[in-house]
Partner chain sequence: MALALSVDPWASEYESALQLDEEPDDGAPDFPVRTDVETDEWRLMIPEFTPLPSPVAFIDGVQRVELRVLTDQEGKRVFGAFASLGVGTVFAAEGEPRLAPERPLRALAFSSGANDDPWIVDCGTTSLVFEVHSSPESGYKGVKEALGHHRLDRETRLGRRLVDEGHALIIMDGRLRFTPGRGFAVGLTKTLHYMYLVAPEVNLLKDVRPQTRTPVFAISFKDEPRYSWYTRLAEPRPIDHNLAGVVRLETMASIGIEAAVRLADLTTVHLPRFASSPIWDARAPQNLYPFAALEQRLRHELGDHAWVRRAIEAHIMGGGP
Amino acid sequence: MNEVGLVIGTRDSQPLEFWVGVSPQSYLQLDDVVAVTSQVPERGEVTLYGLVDDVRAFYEGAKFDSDVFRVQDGVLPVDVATVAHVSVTRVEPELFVPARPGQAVRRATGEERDRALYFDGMEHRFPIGLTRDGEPLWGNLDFLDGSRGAHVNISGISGVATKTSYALFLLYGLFHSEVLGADRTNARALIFNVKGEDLLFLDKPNARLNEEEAAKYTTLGLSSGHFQDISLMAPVSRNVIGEPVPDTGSRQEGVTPYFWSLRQFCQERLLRFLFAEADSESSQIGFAVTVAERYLERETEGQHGRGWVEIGGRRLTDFHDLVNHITENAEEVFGGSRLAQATQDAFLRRLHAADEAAGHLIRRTDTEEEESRYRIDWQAGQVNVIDIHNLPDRAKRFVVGVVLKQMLADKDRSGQRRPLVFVVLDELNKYAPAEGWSPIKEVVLDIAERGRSLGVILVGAQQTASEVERRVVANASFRVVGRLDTAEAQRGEYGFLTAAARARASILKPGHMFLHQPEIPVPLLVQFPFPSWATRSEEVAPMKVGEIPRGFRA
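Where the form is predicted together with its partner chain, what structure does this chain have on its own?
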């Protein structure tokens, strides 16, 4: 037996926590999994499983802090005691008695470790990372795919918390293991790329992946490699005459530019997403938007087969034209709606601002084929990366809002939970802020609340959960934190962290997260391997001779 120490009796042992005196011949470190079996009169054996979340060592017999120097001088003899605090994760059978002082505590390995962390009862499990000593850790798919829960929420400081990398690691595990079963090939991921061009290379192997990191994938039952079947979309470049090209710096090949045609904009009532900044619900602007949308829909009814619109006998070919038209014909647009002049003016001011920010994303097309080629198809590939990082905030909200709404409408129509759609959205605080109301917040909330039954799984991330709508965070079954700001870690949103985990969250290294899932009462520290797909152009392995670059394939 793997004995590491004894339950101490100088501090109270309780059904959900106890202290272990660590034997001098052994050690316990944070996050170690242990088990202790006690005999309970009349009931027989009870085993408590738990996680070490605090370890302390001190001199016994010393009185003063300066005694350490007397000890080192060889003058004052003392004993060294090491104790570890264990938070109980599971009691088998469920008889909540304290571990008996004096009882031997053993390191839980193999099946016993799986029992301690409830892995034994997970029928469908997906990799969530590794312990610091390289043992695999699993999440229960039932709490992700909507059967018993859904959604992942990730918090952490930008740059060191590696939120997006972790979201991608989770997706990689889901798409490259058998856990999704027959649905695997049909499952989709919709990823909004909000920072840099990190996600434009998911389809390339990472040249900097070393053997040690690759072995971690093997431990998790995965092969290391790049994402398969990916579709990359980037906003169309501004001010380009002729063929639309994507507005990206580091990569152009294989990236589809996206925009919407004026006709789509009018007929699908996309105007509201240009007004997606948080507003108070009582604002009249929302009403003005609805009125204008109705006008545009009505006026362009029955126009199809081309990407421009005709309103009042005038041909409008780009968004600028449309804005001008509405401005000039405000009376006709708002006629009969009893909107105050001030509201109309406010609406127009914002419309002009929207033209600045997102006008280039709404333009003419000449054919229906072109119209559908350049609009975002959220299921073009298995992994659909939609780059929005270069767009102004207003345009980002527009793209996210339109795409999510369309995806939800498509899922609603199919009425099927499966295949699953995973939506990775960073900077949630922009789309579903804690305060105020906006059409896009409504869409995000809709996913958070109905996504479970629709099979739409939100993998949301933000720097600080406290700035995000409470219902969005509360609906996530999997809560993850990377490095947190010390003050932020003390907030109620992180109540799932133990006191020790809160303190550690402010020193977490990149690649390490605390993950809480419904079945396990304590958060697990997970490390996830270095991405085996490239995250920037320098990590792309040089192409092999004879390989046809993507985009040039038939």
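Taking the form predicted together with its partner chain as the starting point, write out the structure of the form predicted on its own.
Partners and other molecules have been left off, which leaves just the chain.
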């Protein structure tokens, strides 16, 4: 029966928690799942399932701290007692009575463990990791795909919490299992690569994956390997004249450079995303941007099929020309808007700063085919990686804002929740900060609040959830925490963690996370396997004989 102890009577037993006296011949550790069955008069058997969140050992019979030496000398007779605190996760049937002292407590395994953690009721479940003893853990897809909830938020210290690695593991589990059913083929992931070239090798197997780690994928019902159907995009290099080339380091093969044409910039009113740093909502800069966008849209209307735009009889061939034109014709651009001169000057200063940071991303195209070829296509592959790590912060915000705006517009036009789109965005505090307003924050907030109905799932990550717009974090059904700063762990944003979990969050090892999902009242400690896809160039496994490199055709 796997009995581990008895419900003790020296501490209160309540409907949602109780204490277990651990048998000297057994043990309980943090995160173990247990069950206890009690007889209730007139109602029959009631079983309480729970998770161990505190374990204590002490001398029974000792009164003073110094008694430990007397015990060791054999002078003072005492017994060693071990007790464990259990937080109740489920009661079957739902009759909320306390566990009775003296009742046998057993370790929950197999079907009982699944029942304790609600896995038995998950019609559509996907892998979220493993327990410390190697048992699979599952998430309910209904709370991710928009049926009953959506979005994932991941917090943790940079470089230690492995936030991006866990986000990719979740995607791998979704795209390489049967949980999405017929929707799997058409589902899309949009991943912004913000640090190094880590995500430019997702289509390559990892040479460092050993047999032990590969076996963990098998336990979760997955095959270990690399992502399939990958599209890689990187910003166009600013220093190359002629044929556009991607601005990357060690990875060039199979990477498509991206930029926007002057016509697209003017007609689609993309100027606002060059002013995406957070401002006070009372600032007039936003109005100045709107006025300038209307001017550019009006002046370039109907201009197609050429590599330049014409405004006021002047031919403009690159973004620098456009900035100079607005500067020299500010009176015409802002005429009748009643904008203060100081606001106009502030707008122009930021515009020139934007030219330095992101001007190379807006350039001439000689044909409509070229204009389309080098624009980011978020549906090009199943997994679409958009590299922005080499860009200045202003340019990063521009790319993220424009791409998310385009994706939302496309989903709005389709009017369908399927296929699902998973947006992986690290450094979320830069794009949706807790304070201030910006165009990109408005887009991210729109995804958080309305994305569920559109089938757009935000997998956001940040070092500190307290620095992110509260509504973005609050709308995430799945909350995940890796290693946290001790002070940050005490913030209200982590109220879903138990007191013990908050304390443990500051010592979590890489590859270990606390995950909270709606059906389970306590967070689960999960570990996930080492990536089976390469995360840097030196991890790429040698190609098999006869294998064709991605990006080439036989």
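Numbering follows the first chain given and starts at 1. These numbers come from a predicted model, not from an experiment. In this text, the rigid core denotes the largest set of C-alpha atoms whose superposition between the two forms falls within 1.5 Å.
Relative to the superposed core, residue 93 undergoes a C-alpha shift smaller than 2 Å between these two forms. Here residue 353 does not count as shifted, since its C-alpha moves by less than 2 Å between these two forms after the core is aligned. Comparing the forms between these two forms, the C-alpha position of residue 121 differs by less than 2 angstroms, with the core used for superposition. The two forms line up on their rigid core, and residue 77 then has its Cα shifted by 3.5 Å between these two forms.
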